[in-house]
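Taking the form predicted on its own, here's one chain by itself in structure tokens.
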Amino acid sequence: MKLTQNQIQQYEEEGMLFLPNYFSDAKVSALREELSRLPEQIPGRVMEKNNQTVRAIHGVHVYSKIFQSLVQHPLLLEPAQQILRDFVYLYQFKINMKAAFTGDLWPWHQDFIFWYEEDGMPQPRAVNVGIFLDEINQFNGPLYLISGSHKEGLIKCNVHKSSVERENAGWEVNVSTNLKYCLDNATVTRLVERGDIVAPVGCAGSVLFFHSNIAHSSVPNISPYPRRLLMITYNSIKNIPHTSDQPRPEFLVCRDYTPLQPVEDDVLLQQVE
């Protein structure tokens, strides 16, 4: 699938793109099968302060053929390269949860700043693609981004302290709510004061493309609603990260640079017979 030009040219205007009704029911049925068999105890899952709610999950894909079909589909993989004006490779697969009456907030951040600081990404030349396994509302906890924010580039900003005092944690500092990297509240209002404040709503399949560096969060889900998002961020195949002494986990930081080739359009269903 292509995107046609007005819709590159709002995504670089807006720094995000939303497709509503995207991808089929059907197959949007397939995906939250296939979640609901994934193995309960997975390296890349995180809870919530409760301990007792998943926050997320990380690269399950590696645990399913039709959730690295999904990576590979043409709905998602060519507009990805077109909008990176190149081949791509998968750098990170997650499942933000966002349980009903209990999932909790994610700060106001960009996401580059984590990829440019924690594993050495050279440029904010990737593209996160989140597609809505449940319908989305007013009520469940919706992402909320910064129209227009990505113009800004990197935004520097101090590190959070309990992040500090928890180094020790590991990995988890950066998927927690309280993030590593926030934006502080100056910060975002000089930035709601330029661009509006964009919450994407729309039913299960509906599919959001915005910038790695585009200011976005979430207020906590206190509705009886699920608001379960699967994010695929693709990277350009010339803005391999750098080395680090300390790489976070490969289930975090996809190291398989092999450029993606896109699939038949009907293949999450193929996987299902």
Ligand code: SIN
Contents of the next structure:
Amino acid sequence: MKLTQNQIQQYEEEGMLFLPNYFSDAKVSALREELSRLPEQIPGRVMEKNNQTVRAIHGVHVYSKIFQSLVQHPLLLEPAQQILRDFVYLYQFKINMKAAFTGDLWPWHQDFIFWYEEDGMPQPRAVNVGIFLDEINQFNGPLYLISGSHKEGLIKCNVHKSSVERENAGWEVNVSTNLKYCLDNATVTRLVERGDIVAPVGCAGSVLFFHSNIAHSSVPNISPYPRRLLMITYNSIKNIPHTSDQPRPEFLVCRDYTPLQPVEDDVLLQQVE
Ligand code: SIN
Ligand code: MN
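Show the form predicted in complex with the named molecule, please, because up to now only the form predicted on its own has appeared in this conversation.
Expanding to the full complex; the earlier chain stays at the top.
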């Protein structure tokens, strides 16, 4: 599915493009069923601070033909190629669970600083795609994004002290509520003087494309409604990270740089027995 020129312009102007009701109910059901079939214990699982609730699962496409097909689905892959004006490969695959009552917050941040500092990604030539697995509404912790903030480029920010002081700080630091690189209040205040905070809400199957430098966050979910958001990050094949001495685990940062090819539109349905 190709984006129109107007949609691409909107993405470039605002740093995001929201497509409500993009995947059919049948396709979303196939994704939700696949999620329920995943093994419980996986290396890329992160818990909330209560140590009881799953916060996110990373890299689960390797366990699942359906999730692998989703990565190559024309509804996602073709717009990603248009936005990045290049062939792309999969950089990251994760599902943020934001559970009912206990799903915790994501502080204000830009994604690219993590990929630049931790992985050696040269340029912000990656795009995030969020696929709503549940309805996301005003109550269950929608993403907040500051329209146009991607145009600021990489914003200088303080490294969160507790994340480096923690003796056994590992990869989880970059996906916890105490994110390592957060935007401070003065920066967020300045950014919202130029662009509004937007909180895209819509039914399961809605999709949000957003820029790797857009400032974003989300509040805790104290509602009874789960808010599962599947996130795929595509990177341009000309933007492969420099090799690092201490690479992050493969379930966080994929290192298969093969350009992705689109599959058939109905592939998600064919794989359901
Ligand atoms: C993210 O920043 O990666 C996701 C935030 C969210 O799921 O609310
Ligand atoms: Mn993020």
